[in-house]
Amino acid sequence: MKKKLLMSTLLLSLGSASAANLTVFAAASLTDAFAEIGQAFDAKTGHTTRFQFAGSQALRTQLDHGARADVYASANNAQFDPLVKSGLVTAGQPFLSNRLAVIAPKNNAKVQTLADLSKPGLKLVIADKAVPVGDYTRRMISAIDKSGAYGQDFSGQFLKNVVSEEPNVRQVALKVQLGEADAAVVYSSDVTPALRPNVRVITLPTRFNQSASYPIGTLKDAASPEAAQAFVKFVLSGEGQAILKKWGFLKPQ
């Protein structure tokens, strides 16, 4: 009996010693998917994962100024690669891709087509240009301009209608959900089950849409490097990718 008790105590002690407290900095668009991934990962490993969700540019700034984290997942390479170059983050790898979506309030009929976004007097909400989705949005309207499909200055008229530039994509979506905008540009993955009943998705032709590639990597000074690497591996695993797909994300490119 004493031997069994000693063995049980030893196992518990080893389990608690190997369990880690993990901090993951992740783009705001990953909020729902990573929350579910974190629960599944913790259940499998015994680790405790805490998330900091924000615009990728805000997370990069925090890391640049000494914030501590174990894993960083960005919504584009522009907010990831400089951290690799400065030696803060290990070389990452793409773990998903995403596409843009134009949304409008379900009970607001002002915007029916993409062309309507340039009509005078609309209230449009987009992300700030430093935010990955804000950059992709500007690439989208530039592609529309080059095509000439909706006139030569679609982007100029579009930007005149912008009444707010938000610090992350979830804030953009929230403005539409609250009825504070006639339309907005978000990621397709942001049209979640919670948002879908309140919005309409405006058709966005493939030739104007933008592909967003998300990289993930570990911090070089991670407090729990093995757990950090395990989290990245779980995200890339079949189970992790299935959760991302469930939340509307696409395979990495």
Contents of the next structure:
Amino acid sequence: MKKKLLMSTLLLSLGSASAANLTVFAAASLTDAFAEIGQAFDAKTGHTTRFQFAGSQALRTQLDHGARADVYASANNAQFDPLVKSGLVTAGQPFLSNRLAVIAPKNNAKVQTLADLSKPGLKLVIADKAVPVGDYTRRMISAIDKSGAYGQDFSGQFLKNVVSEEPNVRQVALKVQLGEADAAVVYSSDVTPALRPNVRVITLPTRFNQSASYPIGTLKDAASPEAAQAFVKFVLSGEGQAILKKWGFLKPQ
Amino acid sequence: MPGVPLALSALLVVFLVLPVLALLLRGLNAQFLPTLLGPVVLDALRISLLTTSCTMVLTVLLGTPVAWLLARYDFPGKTALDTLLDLPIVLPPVVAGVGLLLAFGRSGLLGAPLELAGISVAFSPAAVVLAQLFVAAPFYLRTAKAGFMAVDRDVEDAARTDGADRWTVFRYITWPLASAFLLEGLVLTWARALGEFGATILFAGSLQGRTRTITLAIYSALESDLAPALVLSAVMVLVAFTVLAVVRRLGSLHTPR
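Please could you give me the other form, the form predicted together with its partner chain, since above is the form predicted alone?
Up next: the whole complex, starting with the chain shown before.
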């Protein structure tokens, strides 16, 4: 009896000692969904999770230069795999997929269809080519180019209309929300309830759309590896996936 | 020499100098010249030179009369105006960017009339200039005003009694006497304009060869290709050092001996 009591006290004290402070680096597009996942995770486990959201390429640079984190969730493999290769991140796994969306301000009718994006004199805002969504955007326009659906030099005209290449996807969306861009390319999950009243989504045929696969993994020298793994597991669990679905993300492929 | 202050001073000096040294060590490598001549760096240098030059011209043209009026005349509300004109110095640049966007952006206060006139400011090199002018011109205003106030009014009055008109007095008396101050203010303004980041990225965006200045290029290069970022950073260190040396020299010109 006494032994049992001792054991359970020990377990309890271990339990409270393992309430960890968790730092998660996550792609800017995950801002809303991961904030909610963090709350649910903390409530369930007693951990305290903090997030740093930015363009995946910025987070990768920071991790490369010694930023401390426990978990890294990137919006593409190009900004994730090098960290695995250099041994900073343990092998990751895809936890969701995302699609592109072309958006325009609600009160600005300059862009009605995809073909309009190559009309001269437009102001388009996209992400820098190092940003995952900027990479997917360029793949999208070259797919359109290849199909020949909107003329010979669609991508040339499109890129001529680009007035800014932003450091992360939320900055891209912001420029449309403020009405300063005629159209922009973001993820479909970026059309959040906060953005929806201000924007129109322009139809993007599936054959031109790009599938973005997001990997997640724990850092090799995470301060609390168990909590980090628990977070990844939670994101992959039914509960985590339900929250991601609610914010417009798709199942991993 | 006393030991403790010496040790503490050494600590601070090392702390302040070390990052600068690190930048130069990493930036001034064998790749310096080839990278400097690459399109990313050249475009950024060109945009920065072009926009800061425009900012300088506008600052002198618009700032000098304001500074002169503020130094020479009293009027109701002068203190309030003075404070307002200093505001951009303490305002965070990002806030300045939001303000510029809300004022001159397409859906901003002046957006509709500007649009009608066929002028669209945001995301253009003009937006870079406006962002720089907003955050940097107050530095010129302050020093120029101090310069005009330091000019001996008796000398001006003497010239006037000898028959010089107002412009001649300004051109041949006030301007030369205040010029060390004006130059110092201009150099400070230029340095601030060159380093502008927050207001520019919000109001002008970031596009290579159009609105991507040196600071924006460093920021964007850091996220993909470190080499241009390091070269540009080293260039900025050298430029900053030269600017400070010039200001120091100008400062010694107008301090009373």
